Structures are given as C-alpha cells and as structure tokens.
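So this first bit is one chain, no partners, the form predicted on its own, shown in structure tokens.
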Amino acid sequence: MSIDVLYGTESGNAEMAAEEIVAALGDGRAVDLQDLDPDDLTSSAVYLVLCSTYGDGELPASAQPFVDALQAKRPDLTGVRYAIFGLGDSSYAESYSLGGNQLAECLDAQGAARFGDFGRHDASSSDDLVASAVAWAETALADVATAAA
C-alpha cells in the first residue's frame, strides 16, 4: 500500500505538518494539492489529506486548483480511499476548518471513501500541529489496515 500525503495550504503549516507525516511514518511522499491532477488518484494509494482554512472559510490557494479540477472532470473516485485533516482557528466559530469539510465534500462527491476519524487541529489550541497530525495519521492507518485485514 502505498501512502500519498496530500496537502492545500495557505501559510505552509499543512505543507510542515504533510512532511512531518511522512519523516515520521518512514514511507510515502507529500505532494501539494495544486501539484495534483484528480486523475491520478488510484485505489491502489491510500491519501491522508490536510487541508488548512483560508479567510472566512475558504479553500487554501494551493487548494483551490485541485478542487477546481474535481468539479470540472468529475472522475470516478470510486476505490479511492482518503483520511482527512483539518487545519482551523476555533475563534473563527463559524468559519472553523470549513476548508477541510469543502475539500472532503468533493471526494465524496466523487465516490471516493474515507476512513478513519476526521482530524482537526485548532490554532487557538496550546496542542501541537505536528503531534496532532502525526498521532492523527499513525490511528487513521492503523484504521485503513485493520479494515484491509
């Protein structure tokens, strides 16, 4: 099984966060969402996804193209299986990882499959992001194995 660390960010801290990932699982790659054609999704990867929020709610710049592309192809996601973390400030209580939940909405629009608990991370939190990110992706594929097993 291969691992894709996939990221949209805005300021870098999903870019950090996606390496990290991938320093600390020993395996995989982290790719930015705007580098990625959503025709090269496979069901042979499994994709951890962090995607930050932007303004009052929006997809991250690096984000934006990726889901652009989605809605414009609508390619058969069917068998691809993702996990998804969400960058957020909770002080923004109305706007709070929205990026995350717009960027998980067109996966599945697409018939792509989560897995795993959603992951969020709040910068108005004491909480390590790369911790967070780290302990998140270590459960979301111990998750993804048991099921495979």
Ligand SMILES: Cc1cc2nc3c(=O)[nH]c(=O)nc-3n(C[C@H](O)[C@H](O)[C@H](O)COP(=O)(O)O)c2cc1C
The other form holds:
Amino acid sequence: MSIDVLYGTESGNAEMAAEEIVAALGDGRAVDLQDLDPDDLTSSAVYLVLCSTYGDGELPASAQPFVDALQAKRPDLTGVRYAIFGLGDSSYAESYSLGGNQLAECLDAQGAARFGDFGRHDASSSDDLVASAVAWAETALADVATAAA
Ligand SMILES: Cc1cc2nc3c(=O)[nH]c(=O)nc-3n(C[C@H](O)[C@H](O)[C@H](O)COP(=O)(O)O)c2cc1C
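Could you drop in the structure for the form predicted in complex with this ligand? We only have the form predicted on its own so far.
Every chain and every other molecule in the complex is listed next, the one we just looked at coming first.
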C-alpha cells in the first residue's frame, strides 16, 4: 500500500506538514496538488490530503487547478481512499477551514471514499501544526489498516 501525502497550500504550512508526515512515517511521498492529475488517483494507494483555506473560505492557490481539473474531467474515483486534514484559522468564523471541506466534497462527488477523522488545525489555537498533523495521519492509517484486515 503506497502512501501519497497530498497538499494544497498558499503560504507553505500544508506543504511543511505534509513533508513532516512523510518523515515521521518513514514512508510515502509528499505531492503538491497542483502537480497531480486527478486521472492518476488510484485505488492501490492511500491518500492523506492536507488543504488550507484562503481568501474568504476559498481553496489555496495550489489546490485550485486540481479541483478545476476534477470538475472538468469528472473521473470515477470509486475505490480511491483518502483522509483529509484542513488548515485554517477560526478567526475567519464562518469561513473557517472551508478549503478542506470544499476539496473533500469534490472528491466525494466523484465517488472517493473517506477514511479516518476529518483532521483540523486552527492557526488561532496553541496546537502545534506538525504534532496535530502527524497524530491525525497515524490514526487515519491505523483505521485504514484495520478496515483492510
Ligand atoms: C489572506 C489570508 C486569508 C485566509 N483566509 C482564511 C479563511 O477564509 N478561512 C480559514 O479558516 N483560514 C484562513 N486563513 C488562514 C490559513 O488557512 C492558515 O494560516 C493556514 O495555516 C495556511 O496554510 P498554508 O500556508 O498551507 O496555505 C487565511 C490566511 C490568510 C493569510
């Protein structure tokens, strides 16, 4: 089971967290969503997806081309498994973490299956981003391993 840690970022936090997850797992690779063709998503991998929010509840720049391609191509993602972690800031109130929500909705609409908890990091909290993201990834992967057993 290969692990791809996908990230959508604007100012680098999701990328840094994705790279730290790969380092902590000692497995997988970090991939910027802007470099991924939705047609290349496969049921033989598991995807850990990190996505921030920018503007006012919008996708970050590096996730937008992927979502545009997903909506244009509408690939059948049945059998594709992913877990999602949204980065945001609760001071944006109603727009909190909507980028991750939006990305998950687009993957679900194409038939992908979500596993694990919907992870979140709030930049207004004192939670450490890397510690939160690594703990989320490890729990999500344990869930998918249990489901596959
Ligand atoms: C200009 C700007 C707009 C933002 N808009 C939102 C927002 O609407 N909702 C939210 O939850 N967080 C928002 N954030 C917070 C970011 O999502 C948060 O800082 C995140 O850690 C950035 O991750 P990134 O560096 O991977 O893009 C915004 C941050 C900036 C600087």
